[in-house]
Amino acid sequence: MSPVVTISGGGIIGNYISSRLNSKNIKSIVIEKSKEDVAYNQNIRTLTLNPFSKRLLDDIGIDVNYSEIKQINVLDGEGTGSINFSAKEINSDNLSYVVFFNDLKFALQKKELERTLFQTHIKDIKEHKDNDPCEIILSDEKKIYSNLIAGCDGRNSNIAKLASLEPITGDYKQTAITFTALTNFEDPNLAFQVFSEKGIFAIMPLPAQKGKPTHTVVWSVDNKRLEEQTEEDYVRKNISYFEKKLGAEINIHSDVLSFNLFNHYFENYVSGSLVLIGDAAHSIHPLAGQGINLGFADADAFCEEIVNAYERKITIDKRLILKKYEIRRKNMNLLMLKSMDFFVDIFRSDNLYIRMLRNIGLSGVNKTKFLKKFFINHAVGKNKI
């Protein structure tokens, strides 16, 4: 077996990968080890999707059901700030869109279940000189001989430790708590972010779904709020609060998912064959919903490396291909990963002063065109490097 690229979990960026090398003949498999998902039993998990990364799916023929944001209102919840975002300042028909994570992940695997292989993790590598193959060896003894190893297998990725990688980790000492709603909003289009000191709350449309929830909850809270009381307890005593701000009824529909909030990075994506991809190399906060597109505007510079090369017919020299890659991508991820922090830092803090200026700031930027269609574009995928 001798594929030109071996990638190491088959999630949703490993699927894709994947799927868009072989759109282009360039063979790849898929070692996942866990076994094949043929089922769920609930949909709660979504994830935010700007049109660059819906553009990429609908490039290899991925077909789910969305909901399209239009419009993004961001308040302050302790004062009287707010940003509002619409897709038309941007001559852009959605700014974003919502996806079931179960429906996104089985769309993709199932277009790569015969290049799948389940129950087995990568055990062992052995770098061959220059650009010959590497031999790969799984935890089943069998052997695969590839130039490229991807790793998309997540934040304690067996890819970095593999290549003696360390992370750099944070820690958020927050808890992220999602759930579906039944609301009363009219706009069926509109998304919501609140800041308080209750949590970084934000709701957004669903899927259409005749009888079914409207709206998923994403909601950010710090850990010393949770110490005596579970997340769903909380939720329930604190949901009125938002209802109040946003002028609207929610009404809990699903189990309430929770886990907590870490960040990490690293400095060097690459070793050898080996490179790590999307969330096995980068992990940020919640609350602007990038990380997953981070993760897509990873994949697609990764491949756009990959297709180039062989589109030139060159000879591939693998380890250009990932410095370009890493060089791309590793800078952009950073950068969104402090920015994301310092949101969380001044959202997050009690001091009155901060909070005047936050306000202020907030209502500066809705009334500045130039920044808010700066902001926009980034968010929408539209600084591609």
Ligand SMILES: Cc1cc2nc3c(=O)[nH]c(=O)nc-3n(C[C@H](O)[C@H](O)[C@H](O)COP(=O)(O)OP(=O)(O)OC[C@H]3O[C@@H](n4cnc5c(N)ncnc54)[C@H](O)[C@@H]3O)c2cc1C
Given for the second form:
Amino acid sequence: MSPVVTISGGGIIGNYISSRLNSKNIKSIVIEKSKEDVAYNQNIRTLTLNPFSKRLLDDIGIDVNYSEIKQINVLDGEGTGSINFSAKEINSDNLSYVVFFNDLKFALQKKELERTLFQTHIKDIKEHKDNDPCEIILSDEKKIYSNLIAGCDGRNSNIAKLASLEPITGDYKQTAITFTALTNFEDPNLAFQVFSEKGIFAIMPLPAQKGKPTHTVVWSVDNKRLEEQTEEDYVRKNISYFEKKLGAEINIHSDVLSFNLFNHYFENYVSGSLVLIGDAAHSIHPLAGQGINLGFADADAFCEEIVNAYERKITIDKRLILKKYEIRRKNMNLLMLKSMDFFVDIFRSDNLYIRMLRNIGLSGVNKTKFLKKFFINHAVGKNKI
Ligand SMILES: Cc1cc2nc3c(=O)[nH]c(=O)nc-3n(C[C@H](O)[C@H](O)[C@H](O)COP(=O)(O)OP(=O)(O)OC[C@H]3O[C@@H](n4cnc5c(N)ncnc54)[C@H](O)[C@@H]3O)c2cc1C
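Previous: the form predicted alone; requested now: the form predicted in complex with the ligand:
Then the entire complex follows, led off by the chain already shown.
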């Protein structure tokens, strides 16, 4: 087997890259350590895709149910500060789209089935000189010869370990809680985010389906608040605070899932023929729903560099391709990660002056058109290198 690119990790980003490269006749193979997902029972976890990520998926023919967010109202739970982001302000149809994680992963996995090896992982990689393909040895002793190895294997990336790349990590000491809900919000295209001492609470519309939940909640809570109770107890005790703040009924409709929140990034994404992409290269706080969007922007830059080199029929200098990808993505990703950390810190602060400033800050930005446009354009993925 000698594909141009071997992809470690058959998640959303790994399968997207495989599909995009193959649409340009560039051969790839996906190595996924878990079993093929044949079905899933409950759809709970969601992703918020920006219009740029959605367009990438449309371009490879992925068709799943999305809901459309046209406006987001952000409120400071403790004060009166607020800011509204609307698609109209940037002459766009939508700000973002909500999709069930499993629906998207399953659709992409199905598309790449023929090119995926399940229940195996890369055990060893032998680099050869110059641009010669590397020898890749799988856990079942199969061998693959490939020019490039893309690590799309999530936050504890096996490829990062094989490349001896050391992550820089941070612990938010928070837990992300997520569940679906039945609500009586009237506008099906409106999302809210409330920053409060009870946590950062986001509620977004789900794709419309009769008799199904209408919204998804992603709620980040400081771990010290969860010390003596389960996440579900915490949700049941505190949901009324947000119902009051938003003037709506929010009825829990699914199991309550939870994830510990950490961040990580790398000084280098590349080592020889190995490269990190998506959550393998970085993970951030979910407060702005940007994790997968950074992954799609990485994947787009990576595929563009490879396809450009192939289409110009130049000899592929793999190190140059990977370096270009790294230059395009590393600083953008770090900027997003640091910005999220800044927001987490100022909204966690109990300091009276910081609380006053954030109230004034939110309302001030709301009145300042160019600043608002800047934030919205960034969030919808328009600021691309
Ligand atoms: C609560 C929560 C809410 C979130 N909400 C949002 C949101 O609204 N919007 C958003 O943009 N992002 C969100 N994110 C982040 C988003 O889920 C991730 O950024 C995204 O899933 C990363 O995709 P990926 O394909 O890079 O990695 P992963 O989804 O981690 O996929 C990695 C794949 O690699 C496989 N794998 C792992 N190790 C190996 C190995 N050794 N060999 C082979 N295969 C391997 C895994 O089985 C998996 O299939 C959220 C995250 C959390 C925790």
